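Shown next as structure tokens: one chain only, the form predicted alone.
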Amino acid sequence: MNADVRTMKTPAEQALSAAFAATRDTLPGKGAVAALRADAFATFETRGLPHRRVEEWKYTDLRALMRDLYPLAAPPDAAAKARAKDAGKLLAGIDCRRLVFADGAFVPEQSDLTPEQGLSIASLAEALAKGDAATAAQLGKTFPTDDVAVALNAALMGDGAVIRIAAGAEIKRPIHLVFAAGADKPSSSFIRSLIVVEKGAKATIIEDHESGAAQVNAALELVVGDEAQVDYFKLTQARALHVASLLATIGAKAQFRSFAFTRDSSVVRNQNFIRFTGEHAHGGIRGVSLLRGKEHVDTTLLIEHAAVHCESREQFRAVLDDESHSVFQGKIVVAPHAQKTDAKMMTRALLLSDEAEADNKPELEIFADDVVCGHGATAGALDPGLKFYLMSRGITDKEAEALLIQAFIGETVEEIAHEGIRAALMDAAVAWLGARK
């Protein structure tokens, strides 16, 4: 039977489709980006929420998980900008320049929109309601995929957004997005972003995400221009169902570094689509997660090598306690024209317990005969020996394994350039880690 075939549908898809033909008329956009909600709307409708026979959802079954859609989140009044305030205090010892979202609504008045040269912010929804054509034009073509719960983010997308940075210029502070759960009611929210930053400019991007009792569908559409610099940083602490996309083009001689850190996070699934469109390009691609009770971490990269002469690193490590469930889903894809490619993928997952699973499932697909690739991954205890060589230097059993943990995680985190994200993201893992029973 195909897959595709929907003989009936789940109460959340119901919900959804009664979501969208309540609001798809009073949606931010018209003209094309109407059209574009329309035709991922459509996408849903024949094909429902993933499930564990979709290969690229086996080890997250969204529709199992998601059997209720909670109300969409309504405009945030005093009460949830004022709780959306605290958020994204991971960070609260860098300058930043903030800017506040409440369950997915531009926060204006929390937010620095000090003018700086070469720099332009926006929030999506006014964008679109004032008609920008740059933005309509961008929204859905910086990679195109036939993902559901991307297609789902365009139908229903509220707000987000929308920064771009000139050439040639350099943004001196990073830039923290802030995305915080203001409604003390379960609520749901599509939010869409979009950056641009234009040949030459550098720029460092944090997607800081907190939530509480949410259903959050997050995607970022990133164009690295060519001779670009740009960090990213994807933070993720969500009590709820989280699922985020990257949607991102990475052109001639850019320098391309992100890193994700998850923690205190029930159900995540993190998902990276990266095309590295000109030559000479280079990207890091790395991220930590740390996973306690029944904690469900799914990270899930395609990595598409279109170009000559790239080169891209992908490095992620897990840390399992409790029953906790980690996924690695990554592949590697070579165009055949993208001769002297050098792309490795390496995935690690330290199991603190018996009963924390980790599933890796790296893969590469090579259509050129001119490259180096390779793939690995791992998944084990800690090393006995190691841990009691530290036992017998008069440090406890529980110091001992924390000092292991972290000299694991550090191999990560130390490639982080920034100094000052660098040591709060070190901060963070070992608080989780003094935070072990």
Given for the second form:
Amino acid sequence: MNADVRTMKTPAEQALSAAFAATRDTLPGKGAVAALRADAFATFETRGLPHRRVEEWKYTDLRALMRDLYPLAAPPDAAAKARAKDAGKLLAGIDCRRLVFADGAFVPEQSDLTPEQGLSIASLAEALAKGDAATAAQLGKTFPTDDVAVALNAALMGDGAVIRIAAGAEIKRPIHLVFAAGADKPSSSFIRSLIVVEKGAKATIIEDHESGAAQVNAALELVVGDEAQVDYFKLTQARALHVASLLATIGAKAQFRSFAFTRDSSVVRNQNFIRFTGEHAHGGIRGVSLLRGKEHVDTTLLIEHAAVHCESREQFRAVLDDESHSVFQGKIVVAPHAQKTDAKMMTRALLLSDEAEADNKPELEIFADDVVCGHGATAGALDPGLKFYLMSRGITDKEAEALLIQAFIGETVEEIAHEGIRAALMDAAVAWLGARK
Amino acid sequence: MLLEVKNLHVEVEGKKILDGLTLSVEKGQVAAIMGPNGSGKSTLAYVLAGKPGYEVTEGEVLLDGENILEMGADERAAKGVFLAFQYPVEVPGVATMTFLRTALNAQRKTRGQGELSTPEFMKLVRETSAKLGISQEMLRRAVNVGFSGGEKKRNEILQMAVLQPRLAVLDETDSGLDIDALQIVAEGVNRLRSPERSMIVITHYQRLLNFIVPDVVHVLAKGKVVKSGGKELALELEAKGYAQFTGEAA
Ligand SMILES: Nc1ncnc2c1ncn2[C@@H]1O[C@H](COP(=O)(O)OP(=O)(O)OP(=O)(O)O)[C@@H](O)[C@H]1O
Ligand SMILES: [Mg+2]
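Target state, the form predicted together with the partner chain; input state, the form predicted alone:
And the full complex, kicking off with our chain again.
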């Protein structure tokens, strides 16, 4: 007799299967989309939640970390929408186009839908319900992967943003996607967004999650067209399991700059799958994580250079206090034909406590011979010599540390081109430092 | 007496470095300390400033009659202790102006004084830096980052001038300075001489003492003061070396 595979399942895995069985007929999208969901679910069924023996998930054992699946979020009621209203305040001082999602569902009445030349905005649920052909055709195609978190997202995706920026359009105001927790009891949401920036277009996109106690599995498919210029921010504040996947392609001569900022979050996994598909593109992929308590933040990158003459810079920093744990896994893959690739990856962790732990694993897989690639990783405490120098001038212990930590973060934050966002993130970092015990 | 160091014994990583050092500096006095390499001059400077890692096994250090050995470096600074480092460190990412301002305001706060207004502060720094030949461009850079050796030393004197300490310890501020810079720095130091401020000038060279004329010269050897005298003692050392104190042939 064959062993019953189902008895091996964890409660969370069982709940995920049950959730899919219960909702597959009501989730938006028919035909190709329904097939995509079924395929993705099959991937999950055979593989289960990733655990520590799965290389890419070695330090973030989802099977152990995800004890349970919270019930799928119900459509937000008036109270939930009201709660969502206050989210995303970090960027309050910046003139953005705010698009609000409560418990993963689009809230049009709180969103700025003023028409703008070259910009089209829809909700994923709506686009799929309508059977929008362009959306169905792109979904799941941007960066195909068998990653289980992405598969679960595809199987259970409910809503998200579908944004198209027409060729040559310059969207002046940053597009601020606010993903807020609305429900007052634990829930889970599977958010899928699709953003296509066509040839030569310019935009700033902010994916801002304040998910409170809600479990979130978010995925963003981002197509950066040839000669397009995209600044992308991922801001995260989450008190329950938060897994986010960026699936992106970058076209020829495009400029892509991303920045991930994570603080006050319990368990976060930010995974980026980014492929350079056209020559002479530039990518700056950066981020800062601030951790305390028993927080866990994992940044995992797969950067594929699949075209000649592209340049990428990956730069991540983590500040760790108490017993927190940060993970950085960055893999740069240079395809055999991707000659003249110039890729440099650097990750640094600043340990403010002896109990904090940083796992840094930068990796290069180079199959081309004419490339310039490098990586580095450091983890260490504040330099006591520097601290003494500051203190010898009268600066207090805490203030000296704060100055040095700010300087550490600042070197990466400084790379943000948008002055207002740069200042807002630095202020948030300073506020985080101010709350240090 | 502003500073009294009594029978000070100090160890670093289990190694005895100061061995019963006794030294007094009067209010308003400029005391030069000379002595062979490794005799403990910088160690004394660090112990006065409160650098962690130095274990005082015996003795005391009184500033205006108050024991400062239990105080942190920041507290001592607020009490008026200043150390111009032999090797000033680079602090990437911390702008010189921010640094100066944070330091001054922190000291003022500890002393129960209000913060200096921005215009007052800017004026103070601009005037002081101009006299020391420190450009506005340098002030915009991170502390000491990309500064030449001589520029770092000048920056130390700028900090001293802004912070107005009661006791300034200058550890080989003359080393690495060209002749013109030496004069600029010495003038900067001399401007700060006052009956209310004492200075300890650590140096290997008589030349500096032509510019900053000391009231007293102490010779430090093997972790203690072995001879004290007037400014002519520096000339004598220049001529004879330290062999008479170290027991080694010159
Ligand atoms: N952290 C340390 N660990 C071990 N030994 C140390 C340490 N700091 C200083 N020492 C030793 O203590 C002695 C005195 O050093 P110190 O720097 O005070 O000398 P100095 O008089 O300033 O010399 P110089 O004229 O070369 O600047 C030296 O032998 C030095 O090697
Ligand atoms: Mg020395």
